[in-house]
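This document opens with one chain alone, in structure tokens, the form predicted on its own.
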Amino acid sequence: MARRSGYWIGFFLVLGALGAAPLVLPEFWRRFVTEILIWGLLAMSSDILIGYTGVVSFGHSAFFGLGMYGAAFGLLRFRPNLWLALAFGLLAAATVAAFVAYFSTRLRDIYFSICTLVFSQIFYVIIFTWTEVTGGENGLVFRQPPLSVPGWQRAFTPATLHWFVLSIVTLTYLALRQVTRSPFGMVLQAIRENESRTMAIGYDVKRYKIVAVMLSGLCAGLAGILYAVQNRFVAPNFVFFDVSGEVVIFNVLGGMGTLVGPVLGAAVFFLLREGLSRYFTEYYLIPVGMIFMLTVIFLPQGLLGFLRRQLNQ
């Protein structure tokens, strides 16, 4: 009971600090924290597969990018409406996730990872070459939709956009936390520990993995929508496989199978990149890579696992 109450105290303290961030931080860092929340949501979505189901996906750039392009399509083809952008973005991400899940879940281990990588590159080529719809390598630019509810509408400010993103990320985290603690989540963890035994005791492993991929892809698409709304711009490089590689790094760096760990990993990665790029310019990835390797070797449970061990001492 004490541990549970301590968790919720820490949760609300962090939530309060993030909520107060736009009131105390300068403009650059306010935007920086908002972006970390969005990338943290993408990392959290990937953790459903990597940390809980035990399969590594290199296709999250496709879900993220298609969420962005779906939102852009809704905003460009219709009048700027936030909820319409969310609907189109989630529909695009869900459709792609269902397509990828149907084929990739027939495979296991490294073959699953390669299959998701291939699909992400296929969608990248489609987006890059279908210039009439996607704008090709130039991408698409659009107006930011206002924050609106029935009878009330206001343009986003940096602060209200931050609070909107924080609300979406928090609600998604709480929903995924419930999912991972449900019987469905327990089966996913059983698949991670021993897929053959889970199948032998009667669970339809393929169906569970399909749902996991679709849920993960839907959350990744939601992150893409938020990123598009914040930046008012989408481009093919967000669908390229290096985005998926960075998401895997976020998970390993922060701690897999925790939901919070990947968000922490994303924050540390971007803080390192921002700080080191000022001194090493284009070579900043060398020290970042060294820190990542040291984390894998000496902190196999990630930064969150290390912090938990220190607090429990």
Second form
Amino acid sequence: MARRSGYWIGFFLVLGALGAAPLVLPEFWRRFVTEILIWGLLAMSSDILIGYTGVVSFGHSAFFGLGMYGAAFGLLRFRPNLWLALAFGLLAAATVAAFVAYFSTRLRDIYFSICTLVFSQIFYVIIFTWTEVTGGENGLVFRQPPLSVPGWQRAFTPATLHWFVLSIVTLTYLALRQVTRSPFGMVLQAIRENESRTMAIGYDVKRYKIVAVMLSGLCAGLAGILYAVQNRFVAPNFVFFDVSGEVVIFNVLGGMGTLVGPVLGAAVFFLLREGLSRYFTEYYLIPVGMIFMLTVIFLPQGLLGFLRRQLNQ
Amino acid sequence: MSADAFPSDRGALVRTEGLTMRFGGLAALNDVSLSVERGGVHAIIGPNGAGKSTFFNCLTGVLKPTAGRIVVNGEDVAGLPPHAISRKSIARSYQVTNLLRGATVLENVRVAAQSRHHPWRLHRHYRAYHQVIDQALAVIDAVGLRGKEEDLASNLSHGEQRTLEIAIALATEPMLLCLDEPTAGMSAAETRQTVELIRRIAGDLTVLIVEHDMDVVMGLARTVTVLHYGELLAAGSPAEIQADPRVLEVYLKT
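After the form predicted on its own, can we look at the form predicted in complex with its partner chain?
Okay, now the whole complex, with that chain kicking things off.
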């Protein structure tokens, strides 16, 4: 019981701090925190696969990108409505996730990863070359939709956008947390521990993986929509595979199988990039890479796993 | 009981007809037809490479047999995937310990029991399903792992891990329990305990056991089937098998 109340105290402290951030932080850092939340959501979605199901997706940029482009499509072709953008983005991400899930879950281990990578690159090429719809290399630019409920609407300010993003990320986190502890989530973790055993006790592993990939892809798409709304543009380089690679790095840095760990990983990664690129300019990836390797060697459970162990002692 | 309604099928829980498994030119199983009666322990023995494990793997869906039928309760299950076989109430343990190593003993058994309830629920906490947990605890109790529920499977002794193997299989409420060398690598004392355990659970269900240890087999089994180079060599009671000159010849040679 003590552990449980400790968890909720921590939860509300972090939530409070993130909620207060736009009121106290200067403009640059305010934007920075909002962006970390969005990338954190993307990393969290990937954790469902890496941390809980034990399969590594190298194709999360596709889900993220399709969420983005779906939202942009809805905003440009129909109306600048936030909920319409959400609906279009989620539909696009879900379609792609279903497609990728169907094929990739036939494969195991590294072959699964390669399959997701290949599919994300296919979608990258489609988006890059289908200029009439996607704007090709230049991407698409659009106006930010206002925050609206039926009968009321107001243009986003940096603060309200931050709170909007924060509430969506928090709700998604709570939902995913519930899923990971549901009977379904326990099956995913059984698959991670031992796939053949899980099959032998009566679980159709492939179907569970398909649902896991779709769930993960949907949340990644949500992150893409938020990014599009925040930045008012979409571009093909967000669908490129280095985004997928960064997502895996966020997970390893922060701690896989914890949901919040990957958000922390994203925060640390962006802070490192911010801090180091001042001294190393475009070579900042060299020290970042070294820090990453040191984490893998000395903190194999990631930063959150490390912190948890320190707190438990 | 349905078994009484069809006296012709009475007794036979599993029947294989011409079961054949080829790997390239090699026939690991060649035209094996045998039947396993309902109730009690039935053993499959044979020297290394006789096709015992291949037979198990065909029966539990790991391998798709090249030819032949596997009839369980009057239904051909040959070629079904492992999860579908499990749903036909056939459970197995593995020769090489095959557990959810990073999970607790309770979780290993609970997730197996859960497969018979509502695994597709996404919104409620798994602990809210008390029935599944109670069932798992009952199985843990029955196999004698009580007090180890919260231990990680990887921290158990070898003998305990083998027992957990059996517990996981039992938690899926099988009619037929297939044990692949359940006493492999066990000490004499652990072997005795496992034999006792198998004897106890065999009262309620049918156990099919692959075993090297002749003492274990002869003390436990109601019927013994001998495989040799993928073919059925002999079948009968333990006494008949022990007196069979062909069996003696095969076992003396190796």
